[in-house]
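What follows is one chain in structure tokens, specifically the form predicted on its own.
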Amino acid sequence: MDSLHLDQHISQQYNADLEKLRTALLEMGGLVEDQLADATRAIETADGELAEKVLKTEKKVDKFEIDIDKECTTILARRQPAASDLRLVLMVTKAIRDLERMGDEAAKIAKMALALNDDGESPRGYVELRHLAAQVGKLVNVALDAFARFDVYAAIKVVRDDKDIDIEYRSSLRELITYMMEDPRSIKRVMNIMWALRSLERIGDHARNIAEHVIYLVHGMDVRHISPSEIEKQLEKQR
């Protein structure tokens, strides 16, 4: 595990909203985590109250990246960061956008959920959408623990999972659309299916751009469009 010492300042009070922001973003990462699993389960049990529930946490959410954005601002413009802190004031930006990204994600997928309800159970994509959602949480939480202890090798771990999650995430969708070639009627339900897949692999999408945030506040290396063994190759040339 890499580590990122940040600055401690003689300013007691700068050194405390360093250590706020990486606080919000986690717990808004952590509300984004529930937002999904919640949702995951509204369609898996046809739970509509618990769809909505979702819909509802998309305004917390939404509060929370203009609250922290807010906050970075209000650090850039009274400090005037540098170094390692500038880094972490940036990625903090960044990764605020993916994660309402990802609570948008998740509100689409309530409501397939409620769409679902009124249209009716669909024949096939349950078993696909539980073990994608499966795979995207572990990806989301991977990718904020990464940031949490600047652990870069498992945001590197994220980087190389999501390659993963989109071949699963296309495979699914080669069956479903099999499916209803065979069995016309079933198309409108299981089109909510395949929306509600489409939205999870987004997510973890968003996950791997918080984890390329995570390289990029502890080494400085902008990593966006460069595979997971590059990018080893070039942390090994920092060593």
Contents of the next structure:
2 protein chains.
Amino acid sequence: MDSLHLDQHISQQYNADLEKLRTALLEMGGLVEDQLADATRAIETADGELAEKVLKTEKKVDKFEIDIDKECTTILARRQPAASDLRLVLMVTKAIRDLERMGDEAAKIAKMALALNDDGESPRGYVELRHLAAQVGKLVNVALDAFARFDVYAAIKVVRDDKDIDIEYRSSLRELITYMMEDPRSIKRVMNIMWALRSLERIGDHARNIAEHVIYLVHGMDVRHISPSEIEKQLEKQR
Amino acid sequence: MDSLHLDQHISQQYNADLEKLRTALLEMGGLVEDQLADATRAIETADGELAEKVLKTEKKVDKFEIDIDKECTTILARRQPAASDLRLVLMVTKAIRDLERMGDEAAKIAKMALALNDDGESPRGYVELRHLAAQVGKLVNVALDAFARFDVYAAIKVVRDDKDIDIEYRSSLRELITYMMEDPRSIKRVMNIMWALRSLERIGDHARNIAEHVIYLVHGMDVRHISPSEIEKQLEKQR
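Mind sharing the form predicted together with a further copy of the same chain? What's above is the form predicted on its own.
Next comes the full complex, this chain leading.
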């Protein structure tokens, strides 16, 4: 834990409310991680049932978002938090939106798995997909971990690694365009893989957002639109 | 104005702060509307300079987001708003993220305009693009207007029209896949149009989010993941 410690409040209930928020966010995060893993496996193994499971889980993720958001509003209205408590509540209202979007994108990947069942499997792109999915899954895990431990350095690592994922993604796209040009009959099927790659890249962006929220939470510093090395420089100055 | 009226506060300054938030959000929205119009025109007229202008405007939009977000945090800490004021502030923190994303997507469209300059213009897809861009531009305008006038019925119209845009988008994609299969040498260029269409569809989603925030602001009702007719039913019940 870097420079953040949540204030201890005279009201036990207030402490419990804040702790509950944190736990709920991590629980929601765990659900989204499962969705992502299942959706990718559904494409690879052409498993329609697993894809349907991902679609069902989306409803649970949506419910988490609405419930946690309500809880945040209640805390703001009743407790009127200040300083790091206020940042925590605001951070949670933002992070749950990112998680909900990640769940959305995982559902899109699951739909692509179903489309591949209908249109016929893609002759190409599985290697690229598996590779990117593994990287993105790791990124999501580190981002949630950074939140769980208020770990700014893990958060900066996420911002940095997301850049590699974007490079990887663009190179996969180029590969797939080449495949399509070589075998135009495969276009429709390869497009399904392409949309899935796109969703993975978006999930990476949302993981980076969560990491940026963690940095804001711990340091009160808004680091969106700033490069990782610039973030580190600014953190050094704060010491 | 439906059932919302912002409370009048003893503090003139507080009233002024809330009004400033509203104005800033609308100003940011105007900037994003310009970006969207310019980006689409940059593709249609292969205008590289206009595309560069969109990319430059993105920085301004980003700055708006950071400044407004800070202002919201300050108001929450100092004024400890309740009821509809609290909803307004929370709504603004969410809507600016949507606007920033819309600006991001407009920038992606501008990049596609630049790519079309490099890869050669696409033989197809301009009609679809122009059509979808007009629909999405209108949607964004109505969403911002719904916020400016706290107009729930305009907001519901946005939620509904976004569904039409999704249908339109999917039918355009099918067209473009057919073009690519007919003329595989055009794949790379048509893909640029496809990504631009995708960005337009996302911008539509964000406009719908803003509309949903307006409904939440006015009625305190979370309408995400609910159909437009279900929203209307629930509003009827509230009467």
